[in-house]
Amino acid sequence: MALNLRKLTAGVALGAALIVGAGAVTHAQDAKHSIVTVVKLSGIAWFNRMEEGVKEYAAETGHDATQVGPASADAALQVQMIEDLIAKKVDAITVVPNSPEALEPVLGKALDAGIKVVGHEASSLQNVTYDVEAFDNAAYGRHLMEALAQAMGGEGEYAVFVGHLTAKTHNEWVDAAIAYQKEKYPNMTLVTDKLESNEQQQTAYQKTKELLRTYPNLKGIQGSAGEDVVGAALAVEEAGLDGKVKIVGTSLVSVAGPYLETGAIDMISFWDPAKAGIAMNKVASMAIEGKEITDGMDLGVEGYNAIKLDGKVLYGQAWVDVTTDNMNDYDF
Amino acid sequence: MNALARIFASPQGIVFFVAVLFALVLGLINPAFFTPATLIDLARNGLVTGIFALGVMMVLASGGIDVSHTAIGAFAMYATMKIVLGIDLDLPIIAYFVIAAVIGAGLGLINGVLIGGLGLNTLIVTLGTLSFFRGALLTFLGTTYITSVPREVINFSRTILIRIENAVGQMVSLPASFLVLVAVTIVLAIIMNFTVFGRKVYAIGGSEEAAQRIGIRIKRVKVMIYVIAGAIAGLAGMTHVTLSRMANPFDLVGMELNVIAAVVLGGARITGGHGTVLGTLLGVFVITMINTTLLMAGVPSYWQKFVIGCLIIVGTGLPIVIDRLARHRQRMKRPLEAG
């Protein structure tokens, strides 16, 4: 009695929950597990968005799923954050990291003291129950490619930007495209390097331009970073080439929106952080009940109905195109 | 070949030189290099490097820093967009403008309190400004990006002074806000050149403890010039959402370095004293160049930061070397001549 007590007042804590909860200590997968999902940063459009999903998840399952962030995307705060967690001693902890290297040892501290870790956008991650990704890399920038070659109708050349040449997803999804055209769209040329934007939509405007003057027959343009394909766009449209140059990449419709709007780009892609929220919570909440994750299972949740489990790290196939039919869908 | 030699040890000279040999290696490489289409290009890509690089000319010439005006300028330029959609109100352009440049030398103040008005080294004060004015902006004014703007600004950045067709048939165009950049260039080659303010600048750049014994309220003029520097990036800030047609407040900031070295490049110096609108124009036409043409040459995305390396050196050493080594020559020479 001494123990269940003791568990009791870990979980719950209030008095008036002790009469139910004598019956909950008994089966752990119907207690009310505490969630808690910590983002690099509040208060920005993407992680709103994830809050939504994480609100989602507790009113569908009556666990106290919540999210908290920093004011600014430190680290550090993160980490202060994390100790407080474990002081707290929450069942779950969920983490978007500014920093996975320096978020490792707080983490190495919650496993230790009981605590499920599930990461997110942090496939590194050693100290983890499991690593929640929206998809593989590699299959998203095939799948952006494929997107891109049917708009080009599969010939033509074409370019791509890359945020920073040493940011290793957008390495990661160029790399994977342009292998995938190599393989399976012969006709189409790369006609340079991976372009850098520095993440700037105006150093995107300005390669755009110099690449459209010195290969005049460009057909196609693939972004990675949010801004590249504004600026692509920018460029063509000013150089009168509407239409003529496709352009496809990632992006959020909050960024791309006016030039979507026009057809100037024609697809953007990204994943639903609502969506990854609530996924992050399902698989929180599947390991603190001690059940297993396999390889090809269905999480329920859009994009994640077939994950792919590679040691820890499981990835999704939830990539959400957006076109300028159904850009209206997403607020952020 | 006296002639000559002096050309090259101006800084304008070195660097005119270097912009020519560039050009001529490039037209050679490509020659679709040498039209008029790529002069507009580059008139528009440097649009907003060249405002900000008036000025830190004019705070490299009075002996100061400023790496900060780049965060002064994306603050300015948030910050107006977001009193304009607060205020709902239908604005000219050119109050837009105003506002942008308002904000901008309030920034400024704050700069010149600290450096003139507590005389703190110019350098810490704005690399940790640059720090606070860029936090201040994310945590107070927002993150997200403003891409509905107004209808005057999205007008304002369609309207082109000169369009043209490149060697491949695509429009080249020189927007409305380059007049921006004409507007600040003829002011401040007027307040450098022909008013005492101007002086003023030049001298304490030259040297504080003189200028200061000819009676010169060194306080007094140093606010006035980072006011006056704000002011400029705000207009700069302001510039460059007519050119994006959407305000993203983590624009700018990080190009700091690029305009410092187009100002060097130009022959102003970080000890003080030089530095003319000419020469200034100059180098950030030679890092435009440098910056948008690689591409054009072949030359590979990782090599373009090292050629890009090279060329800041070369052409902020090279007069300086050359500098030295005539002064080296005349010494040798006095001797003789005297004996």
Given for the second form:
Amino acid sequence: MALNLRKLTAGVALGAALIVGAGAVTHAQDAKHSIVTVVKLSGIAWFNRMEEGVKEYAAETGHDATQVGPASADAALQVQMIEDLIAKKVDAITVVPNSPEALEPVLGKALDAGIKVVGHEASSLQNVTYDVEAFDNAAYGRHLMEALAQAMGGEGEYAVFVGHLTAKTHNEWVDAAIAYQKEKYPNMTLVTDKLESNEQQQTAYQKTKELLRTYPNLKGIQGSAGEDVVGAALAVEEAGLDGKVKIVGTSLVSVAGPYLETGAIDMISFWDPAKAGIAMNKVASMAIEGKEITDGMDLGVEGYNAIKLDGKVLYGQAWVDVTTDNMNDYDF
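Can you give me the structure for the form predicted alone, which would complement the form predicted in complex with its partner chain we have just seen?
Since only the chain itself is given, any partners or molecules it might have are not part of what comes next.
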């Protein structure tokens, strides 16, 4: 009887252990990932749109996917935010850096803590699990310069804006654009070094006013940050030079639409920040789950259906061009 009782007790204990074990396995399989996207700057149209994508991803998957960003485009503030996320032990951080170089140490710390890191607009980042780019940056820069050259008739003086002199992608676009101009359009002249807008429309506006005073024969402006072309267009319109100074660059219809309609801006190009947000979060989830990412893979996000994998960097094919002819096709 005592033997049977011991057997029964052991059996109950084993059964309980199996139940607990099964529960643990089920919980692990059902566990939701905590993924936080850290953007350059909160409260501007570009990153508001990205947050829509992050929220959509969270709603579709049930993962705890959220977005944060500093009140000013400051790499030091991004570092502080990432330090806080490391302390909170999130599963993954996706980040759009103001300065990739400034974020390398803290992102290395995140990786050391077992946190997956996914970059965006930062193909030079080393301390990442992956970096997601909407397209090949040099090709995009050449594309923008071709559009500007066509608008300018292939000759005349022009200037270029970047959000920050430390912004990796902006500088890649502009460097490729300038090299393309020198090769293909020798009658065009860059009048000054890259101008820094700090991602702010007002800064681009003030610097364009200075440009127009200093270079009265200016014929073209290429913008990189989403607010650059709008600030430039406002200054050009105030000077009565709309149509005479051609403007192309990266922006959104919600930002640049009124100036496309008046003709002050000739063309904008962009990739959908919402889709980029979804793509980053998908890649982060795959990394958390140990899933392999391969060249040619379809991430299931428009523009990222046949990615090119180069080391840690994933390239999509996600840019679109917008003029007055198709601006009504986009509601963001």
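Since we're looking at a predicted model, the values are computed, not measured. Residue numbers count along the first chain shown, from 1.
Comparing the chain between the two forms, the hinge between the two rigid parts falls at W319, out of E155, Q200, W319, E289.
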